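Only one chain is shown below, in C-alpha cells, and it's the form predicted alone.
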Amino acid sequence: MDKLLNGRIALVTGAAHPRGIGRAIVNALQAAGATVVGVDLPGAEGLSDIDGAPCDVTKPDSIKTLVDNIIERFGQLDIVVNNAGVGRGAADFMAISDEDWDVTFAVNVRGIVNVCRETIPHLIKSQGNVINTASLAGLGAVPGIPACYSASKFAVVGLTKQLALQYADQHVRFNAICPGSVETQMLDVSLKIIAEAENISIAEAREFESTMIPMGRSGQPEEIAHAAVYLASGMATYVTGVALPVAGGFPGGL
C-alpha cells in the first residue's frame, strides 16, 4: 500500500485481538506509512504483539493517561480509530437484561465519547480526523442482532454525524464505518446468538447469513481496514460525516 500516511500518529481503540477488525486497522494504517499507538483492555488477548498499551475506554482517567502519554512522546496525534466495542445480548428483546444494555452502551457509546472528548483538541491543532467503527446494524434492523447492539450503533452513527457537522469549520473530519458480517471473533458470538434464536447449527446459521450477502461471503477484516485507511488519509480530505458500509453489497435492513 502506498505511503499515504508518513509521518501521521494514530490511535486505535479495540486493537489487540489477533482476528479482530483492531488489529487488521493497526497493520493497514502502519503499512500506510503511519506511527500507531494500538490500546485495548488491561491482559487482552494479544496486546503485547503490538505497539500498544493497556486503556479501557469506559474510563475517562485511562484514556487522558493515554493520550497525555501519546503526546508527550510523540508531540501530536492525527488519526483516532474508535473500534472498541462488545457484542452481547439476545436476539430476542425480551431476554436482553440491564446488564447488556449497559455494558453495551457504556463501550460502545460511552467509549466513544470519552476518547473524543480527550482527542479532539489535539486533533484540532493538526487538523486530524476521527474513524468510529459503527456496523450494518447502526443503518437498518439486521436478522439475529440483539436491539441493544444495534441501537447502541445507530447512536454511533448519529454521534459522527453531529460531531462532522460541529467540528467541519476546525477542520477535523468524522466518519464511521459499518461494516456488515466479517470474519472476526465478533462473528462467531453472532452466529451463535443467530443460531440460538433460528435453532440452527452454527454451520446453517453462517449457510444463512452468507445468502443474504450480494458477494456471498463474508468480509475480511483487512477489507475493512483498507476503507480505514482510505478515511484516514489525503485521498479523503472533503469526505466527513459519512456512514460507510463495508458489506460485500448486503442491504442495510429494515
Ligand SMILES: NC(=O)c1ccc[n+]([C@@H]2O[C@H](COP(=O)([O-])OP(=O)(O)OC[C@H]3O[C@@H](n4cnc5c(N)ncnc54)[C@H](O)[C@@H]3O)[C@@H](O)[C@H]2O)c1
Given for the second form:
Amino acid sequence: MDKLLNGRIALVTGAAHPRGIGRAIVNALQAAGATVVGVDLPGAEGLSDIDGAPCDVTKPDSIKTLVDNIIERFGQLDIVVNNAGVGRGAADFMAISDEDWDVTFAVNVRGIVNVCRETIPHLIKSQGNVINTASLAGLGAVPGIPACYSASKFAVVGLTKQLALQYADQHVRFNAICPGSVETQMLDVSLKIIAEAENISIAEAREFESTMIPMGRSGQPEEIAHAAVYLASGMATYVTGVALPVAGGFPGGL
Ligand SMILES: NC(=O)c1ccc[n+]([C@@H]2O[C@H](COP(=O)([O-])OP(=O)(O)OC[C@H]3O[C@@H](n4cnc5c(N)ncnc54)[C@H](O)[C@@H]3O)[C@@H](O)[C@H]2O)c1
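Mind sharing the form predicted in complex with this ligand? What's above is the form predicted alone.
What follows is the whole complex; the chain from before opens it.
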C-alpha cells in the first residue's frame, strides 16, 4: 500500500534536538514516506544526525539559500513545518526583558513569516501545506507561562488563520498544532520558570502541571508528530485554518 506521504518533499525547522518535537516530526514524516530536510541553528545539538542544514529562521538570506537548494535538489516543496521556537522570559510580566520580547517574537513569529515568504510560491505550485507549531498557550492564558511566549503563540495562531484564508483558493492549506505540555528540553525550562514563580521544587512543578492535565501526564514528542502527519497528508485535504490542541484534554486557560 502507498504510504500517506510518498513522493512528498518536506521542510521542518527546529528539527535537530534528539528529544525535540521537531525531530519527532522529521521521523514521523519520513516513516509516512516523505523526504525530509530538517534545519536548525548552526551548531545545534543533533543537527549532524539528520538530513539537514544549518539555518537560522530569523535570517531571510539563510532561508532563501536553503529553499533554493531544496528546489535545485528535489524540484518541488510540498510540506513546511514551522516548528522552531524559543521559550524564555519569566512568569512575572514585569521581569520580562526587552531582549526576551525581541528574541521571542523574532524566532516564534517573524521566523514563520520569513519561511512562509520564501516557500509559499513553491507551495502554490505543489498545492502543498504549512503546519505551524503554536501552543496551548496560543489559545488561552496558561498559569506560569511568560507573557512574551503566550503573546507570540497567539500571533502564530492568528498568522496561520489569516494565511489559510488568503491562500485557500490557491489550494495551499495552513494549520497550527497547539501542544500542551510535552516532554522536551523546553518543558525542562518551563518547569524551572514555574518552580521559581511558585517557590516550589521542579518535581513539585511537574506534579502541579500534571494535575492540570485531565490525562494526568505530559505528552511525548511522537504524539505531537502524529498530528503533523495527519495535517500534512491527503487525509486532511479539507482542513485549513485550524489550531488543533494536542494536549491530553488540558483545557488551556482564560
Ligand atoms: N515542549 C512543550 O511543552 C511545548 C508546548 C507547546 C509548544 N511547544 C513548541 O514546540 C516547538 C518545539 O519545541 P520543543 O519543545 O521541541 O523544544 P526544543 O527546544 O527541543 O525545540 C526547538 C528547536 O528550535 C530551534 N531553534 C531555536 N531558534 C531557532 C532559530 N532562530 N532558527 C532555527 N531553529 C531554531 C532550537 O535549536 C531547537 O532545536 C516550539 O515552537 C515550542 O514553542 C513546545
